[in-house]
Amino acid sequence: MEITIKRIGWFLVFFIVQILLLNKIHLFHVATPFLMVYFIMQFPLTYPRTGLLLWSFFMGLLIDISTNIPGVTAASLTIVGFIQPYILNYFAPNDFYEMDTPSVRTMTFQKFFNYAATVIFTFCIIFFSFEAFNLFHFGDWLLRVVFSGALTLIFILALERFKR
């Protein structure tokens, strides 16, 4: 019960920060940090798949409703929520306990960095592909994926540093 209340609190924090602060950042008109991905990255391997998909979907849906984007974030976060356990399982060290929350403390920095980069860039590729709905402007799409992914990764690594 305590874990669920804590997760609801973090859900609201990430939602509010994303809507009120981070969605207003458009560095060089191509880079926007997507910190809500960090919320999805924090689920352990043992968390029920259905629960993870519901958290992902509702986070995306609320952000879409708040920003007037027709389902792009909900679809992207739900797909990332679906593949997150597979990515975590791939990058988790052998002594990683299934109840552990992925972080620099429970994984090595390199493994966490690889895990975070994979999840973040997967989200960015899906999100910007849905947003553009075609790859006609491949250069713009690629710039948005790379710079938004890099900016998000920097934010998440900074959060990990302060979380210690």
Contents of the next structure:
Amino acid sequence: MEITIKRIGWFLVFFIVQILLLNKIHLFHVATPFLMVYFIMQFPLTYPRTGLLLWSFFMGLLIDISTNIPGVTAASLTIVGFIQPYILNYFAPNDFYEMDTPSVRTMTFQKFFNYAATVIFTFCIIFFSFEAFNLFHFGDWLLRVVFSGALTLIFILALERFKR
Amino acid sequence: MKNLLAFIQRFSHWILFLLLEVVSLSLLFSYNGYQGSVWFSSANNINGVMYECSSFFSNFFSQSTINNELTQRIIALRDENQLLREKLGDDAVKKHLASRESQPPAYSYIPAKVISNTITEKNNIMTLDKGYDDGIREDMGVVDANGVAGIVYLVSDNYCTVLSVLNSHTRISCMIRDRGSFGTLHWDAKQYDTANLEDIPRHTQFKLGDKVVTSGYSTIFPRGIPVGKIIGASNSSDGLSYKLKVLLTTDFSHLRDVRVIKSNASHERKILEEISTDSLIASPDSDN
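Swap state to the form predicted together with the partner chain from the form predicted alone:
Below, the chain from earlier opens the complete complex, with every other chain and molecule after it.
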């Protein structure tokens, strides 16, 4: 129960920070950090998958409604929520406890980096593909995927550094 | 039956996943044509209040620069006013003002504040802090002190969203000032300070630096509101007309105080225009 309330709190924090702060960042006109992916990355392997899907869908939907592009974030974040357990399972070290929250401390830096990078770039590729549906420039798409992904990764690794 | 239940239980996350994806994708593909979706936009009350709070704080910090800009503008306008008065003579100005007061204005303005705005998406939308209760309706024009800003899209009771000029769905009828030829302003989703003026006939004469203003052919914008100036010209893809590159006068990265234009055009004109559009849609050989 306590952990669920904590999760709802983090959900709201990530949501508000994302729409009021991070969505306004457009480094070099291409890079936007998508920190809400970090929220999805923090679910342990034992967490019910339907639950994880619902968390990701509603996070995406709320962000979509606030940014006036309904469907884009919801669709891509739901896909990420769906494959997160598979990616985590693949990168988790042998001595990783299934109840553990994925982090540098529980996974070692190398494994966590691979895990984070895979999740983030999957999200960026899907997100910008959906977003580009009516106007597609390949160069533009590639720049956005690479730089937004890299910026998100930097943000998340920085946050990991400050975590206890 | 038992097997079926077991199957559903085992694959429940697959089923939920597909369901959520279908919902998201149908939102994604049906949104543009779905006018009733005001609750799925930033014009709903919760988002409105949230954005209003955040823009209050950001405005608080940018207040002094904006005040400076406004002061500069007032000084420039006062100088211009003085010059024009000297040229015309006071009597002529008074006479003109008196004649304007005697007839009702064709347009009135509703002041509003931009509480959320983007410039980097392909379809940029902004949110204003005025809605249906303040007299705002769909398809009204929005301008700021420098020029055209956008067209009202969805309206809720207290907020509305606006299709910015920087939106690939926005088209505004414009003309080149003092030369009269007109075309359609359309954004190409590249830079936030330039847009294209399309369908300018090939016999048109113009210079780089000529001013582009609204044409007033629709009742959305009155004639002569500044849009930008021409900074480049090329042929359209079919070679039948010119495509002009226009530097927009409105600074979309610092948009804050805007006015929504309420057209007081005669009811007759609106009905006439509606009937002609409807009959064009109804007639079978009109799709080109």
